[in-house]
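The chain that follows stands alone, in the form predicted on its own, written as structure tokens.
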Amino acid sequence: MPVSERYRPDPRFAGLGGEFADPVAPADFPKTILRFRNDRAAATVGLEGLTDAEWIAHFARFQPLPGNQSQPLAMRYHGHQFRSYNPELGDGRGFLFSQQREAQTDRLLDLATKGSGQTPWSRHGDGRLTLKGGMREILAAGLLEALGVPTSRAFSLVETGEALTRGDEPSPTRSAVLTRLSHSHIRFGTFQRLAYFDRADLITQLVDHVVETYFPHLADAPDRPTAMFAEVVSRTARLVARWMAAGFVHGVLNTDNMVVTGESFDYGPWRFLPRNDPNFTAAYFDHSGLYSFGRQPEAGFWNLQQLAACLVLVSPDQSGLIAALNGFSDAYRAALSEAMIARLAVTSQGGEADIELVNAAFKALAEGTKLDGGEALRWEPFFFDWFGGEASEARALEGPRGKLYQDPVFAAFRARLAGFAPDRPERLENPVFGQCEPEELLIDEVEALWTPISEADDWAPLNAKLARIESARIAYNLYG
């Protein structure tokens, strides 16, 4: 097969043994229609040279990649779902397919699936994914990457020709198998399962694996569990902060949906904010608002508490775990300040100056929603209009929200912004900033993109949207 010299297989997870995963066979799908392939992501792991037929062989029929895992592995884990512990979880409709090194960074990256068939952990599920669900994950991952959020990347989507019945959308509906590329699929719930069975030996083994595989700079730490946990706290704080700056609501922040490397993944009932609303929820079944936009930091902290409770079994000094956990709040605030400064594309001044600007931005976002009946200011256009800070003032005031920004509720924000220089102002020369509106993904547009696929098998609007999101990613270049 035409892999490049950048393809470097390194299947490490399988070496942990049978307590961590189960070998499984992929479903034999009646059809394999390639709907999406992410050649930019594939190039990072040396797989962009595959023909479409080879791509389907590996990412629809799941023939092993050269030198990689000989068989897919359904990972074992437990988790809290809406804070109720569930010991019957695990990869029920997906598996770890392969692991390989990223060419530029040398990071270990997983290729894993969703909708690839039943496993020992499927319970009564069919192990499948709807085509619409696959489309939604492509969109979510694409825009989050553009907005600088650490995220898995949708790698492949293949329509599989089965008619699925679902209770939350018109059925029968079309089916698909998705492959995602991500840094890790080791969940908080992976540790929870081992703690549930009181297997301190396996927790120690998993800690060593995580440190040596993902955090090698911690290899000489005298207390590896605590050092690893502190790293996970920091990465989780960064992830949640960037969700908040992006106006993103994950929707299902269970402990099996958070990974130790601090990446966002497994996109189900996600939403982007229409406008600033701390109570905005993504999942129709989240009746209490547990995972609402404003409660996502709380959810991240609570999930870290559950991980810490597992590590108590193997850490020689519990005070270190407590100290690391208590550091989440400061780490989150610092990460949120950094993320908001990046989204406004201004140069950090550090300390209180940054904090005051961030507070002024949040206040403007909140008060701006109260104008004109609460519909005036949307989340994403605010950051688009003021990208580059004062350097974009004329653009903002001449744009579709110009009159709005002249309202007194924006005076404090504009005054704070005036003291900040633009960061890499050459970015404003990109044609994207000549447009009136940014790329958003509000629910009405998502539904509108699905309609032509559902009714006429017309993928052109989706492909055009993905091209615009990619243009935005290049233009924003948020973290250089």
Ligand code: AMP
The other form holds:
Amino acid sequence: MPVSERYRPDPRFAGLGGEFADPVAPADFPKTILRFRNDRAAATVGLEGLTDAEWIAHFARFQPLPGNQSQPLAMRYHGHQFRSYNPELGDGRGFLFSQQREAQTDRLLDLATKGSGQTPWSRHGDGRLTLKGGMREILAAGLLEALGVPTSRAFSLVETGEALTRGDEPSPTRSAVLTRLSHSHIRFGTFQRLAYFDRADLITQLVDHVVETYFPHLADAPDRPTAMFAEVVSRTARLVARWMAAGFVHGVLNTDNMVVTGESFDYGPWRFLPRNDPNFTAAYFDHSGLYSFGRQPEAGFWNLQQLAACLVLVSPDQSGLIAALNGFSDAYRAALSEAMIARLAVTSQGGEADIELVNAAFKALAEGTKLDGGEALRWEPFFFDWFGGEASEARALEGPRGKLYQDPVFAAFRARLAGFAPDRPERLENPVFGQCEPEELLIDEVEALWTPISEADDWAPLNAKLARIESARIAYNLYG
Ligand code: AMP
Ligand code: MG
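Following the display of the form predicted on its own, present the structure of the form predicted together with this ligand.
Then the entire complex follows, led off by the chain already shown.
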């Protein structure tokens, strides 16, 4: 196969040894129909030159990539699910396939799967993923990336020709195997499993691996577990803040769904907010609203507490861990301010001024949502209309929500916004801002994208949507 110079395999995780993962074989699928390949993501690791046949050989048959892991590895982990500890988790329908360096940054990136077959950790599960589930993950990851959220990227989706039975989809339903590209799949739950077995030695080994592989600037820290933890706290705070500014509800914030490098991944029952609503819940099985929109910061903090409890076993000084944990709320508030300022595309003034603008924006969203029976102001259009602040005032007032913005509930927000200069206002020249409505992914649209695939194997609407999300990503260019 033609491997480019930019492809640099570096299978580090396998070097941790047999306590961390189990070699597994992929399922032998009856069919392999390529449905999605992310060549932009592939280019970041030098794999965009693969032919479709080679792509399928690697991302449906899982033939090893040259110089990479010789076998897929099902990772071992435990975790809290909805606050109950479950020692029977682990990669039950996925594995780590390969690791390679990102060409531009040199950072290590994982290619890992969902739906690639059974493993020792499948329990009673079939090890499979539904095609609809795969489609939903491609959409979520795509829009999150466009909105500046640190996220895994959907890399490949191959339909696999099996008929699956699921309680939450009309069954039988079609099967697929998804591959994602992300920085590390080392979960909070990876540490929890080691703590559960009282293996301080392995926790130390894993801390060293995480620091040396992902946080090399911390290599000389006198207390590596605490230094690593402080980094994870700050990355988690930033991740949660970016979800909040994106109006994203992950749905399943269990400790096995959070990784130490602070990207979100594993998009199951996710939803984007139709409109501002702290109680909005994504997963139909989340009866208490534990992971509702407004409770995501609390979920992030709670999960960090569980990680800290593992690191207590290996840190010489607990007070450092406690101090790092207590840094979460300040880190979250600062990250939320940064994320909201970025979404409004205005130039930060730092400190209090930013915070007051952010508070005014949230107040406008909350009050504005109550107008006109709650139908008028959706989450995403508010940010789209005011992108660039005052530089967008005419556009906002002439657009579909122009009349709404004349309401007094927006006065304080508009007055504050007027005091901020636009950030990179040339972005407003992008034709995306000539449209009346932004790209959203509300549940009705997601279902409407699935229907033609399900009924007529028509992928054109999905591909058109992905192209529009890509245009939005380029237009927003949120973090420069
Ligand atoms: P998730 O909800 O995808 O994060 O999965 C939670 C746990 O259940 C993980 O250990 C998964 O590997 C496992 N799991 C979920 N669905 C399946 C399935 N269909 N087959 C095997 N394991 C599964
Ligand atoms: Mg998971």
